[in-house]
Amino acid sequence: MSSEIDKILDGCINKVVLIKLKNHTTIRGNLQAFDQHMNLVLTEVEDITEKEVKNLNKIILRGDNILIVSPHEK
């Protein structure tokens, strides 16, 4: 990973993201860690892709699977 986006990451560590799948999922949760494979640890996760939201609570996501990434403002 480049060291701009290690910047952007670093800056959303413990702050909300939503993020894009490849399979059209949305997801939003807390940022606890990554790595240079953009490998997401994330907490509090709620698929948000349907009306009805999911619970998924802590996840480890795979950044091969990863359209989008972006800092989620409330």
Second form
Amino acid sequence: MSSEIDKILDGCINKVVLIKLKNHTTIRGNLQAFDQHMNLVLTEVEDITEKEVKNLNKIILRGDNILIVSPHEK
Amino acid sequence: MSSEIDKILDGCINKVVLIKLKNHTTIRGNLQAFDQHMNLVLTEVEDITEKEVKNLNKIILRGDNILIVSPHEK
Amino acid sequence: MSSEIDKILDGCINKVVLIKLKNHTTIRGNLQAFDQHMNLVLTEVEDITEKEVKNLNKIILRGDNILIVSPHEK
Amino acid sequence: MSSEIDKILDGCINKVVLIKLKNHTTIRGNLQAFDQHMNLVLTEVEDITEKEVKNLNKIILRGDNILIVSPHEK
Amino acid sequence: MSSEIDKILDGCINKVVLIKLKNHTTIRGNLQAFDQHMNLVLTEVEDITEKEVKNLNKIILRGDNILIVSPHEK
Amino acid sequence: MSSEIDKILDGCINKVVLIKLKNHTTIRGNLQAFDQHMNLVLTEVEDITEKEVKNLNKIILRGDNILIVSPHEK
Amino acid sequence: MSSEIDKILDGCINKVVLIKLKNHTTIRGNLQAFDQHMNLVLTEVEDITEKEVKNLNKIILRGDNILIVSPHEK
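Next block, the form predicted together with a further copy of the same chain, ref. the form predicted alone:
Okay, now the whole complex, with that chain kicking things off.
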């Protein structure tokens, strides 16, 4: 990824990000690490696709499932 | 990407672009950065697929979801 | 792409091309640039899939959506 | 592609080939050029999927759509 | 994969991980090895997608099927 | 491909192979050549998916359509 | 593939493995060879997806169809 996109993901480290997946799932978690394939390590993950939030704790998410990553701002 | 296509995306930096995705979603946002995979960083993003516009704020969009990117001209 | 295919796309620069996409859309536009992934830059683009033509103006089309590119001859 | 497969495609240059696509379309055309991705340039192209033949003239066909290429022998 | 993501997978060696696949299957197993494609070697594997758990013993899982890998904490 | 798999395909040259495709088609033909993408050149090809066999003569089969290749033994 | 995963597949040579494919087929066979794409050569292959076992004898299985490979233990 370009250093520009790296920089933005770097700025999200230890912050909450919202992730929409290609399979229509939406998850929210605290970004711990990422690599050049957009594989992400997230903690305190919640699947918020439906009203009933499901806790997933810590995950490694394969980058090829991702549609968008969004810094979460309240 | 060819320097020609880079140049055109470069010309869209800080401007509004319209993006059609393979999943039939249409979004509009201000282009901040891109890389050689067509991963895009966008701000002030709106999902305008349906009449009711949804605000997405700032996002990183994975390039492999993209169908077309279009400079937005009123 | 082979220099042969490059040459043919080169010969279409500033000319109208017809493009059929994998998603069954047909578009027509003026070819401005292309790269080795068959990403195309097109101007005066029209979606002619249905009778009612939709204007798309200038677009960058990701090459992996393409089925065929055809020089448009009347 | 191996020089063996190159040689066979080379032998089809300026000859009619039959092409079955992954999307169940069958086309027939005169092979003008090919590259290492199996992108093909064809002239006098006809879509013969259905009884009613559709003329497509000259096309560049993206190789990743191809199922089989067959030298056309009457 | 980045050394960061390698480090997290390394920390899961000989521990139970939960894996959600793109095909909606959920499996649980003891991580023995992994590579740069996220291919995983797992032992004591159970398919826990449905209430009735199915034992799969030792498997090599191709990485391109993976949605998420999660360290399993009770 | 590993030299081991190359060796086995080499041993099938000028012999009949059975090929199952990802699209549920089964074809049978005489293997003439192959490359590192598993692109195959076959002669005397027959589509034997259904009871009514269809003759395809000589074809180049793109490797990414293949499920399995099997030496045909009566 | 990592030498670790290579080692495990190496340990399966001349032994029976169970393979689940992405297309929901399950086959069982004797592993003869493999390469870095997880292409496998198998002998005495049986399709055991349904109750009625189908014999496939010797096959080359393209690695991109694989979900899991499992050493078969009775």
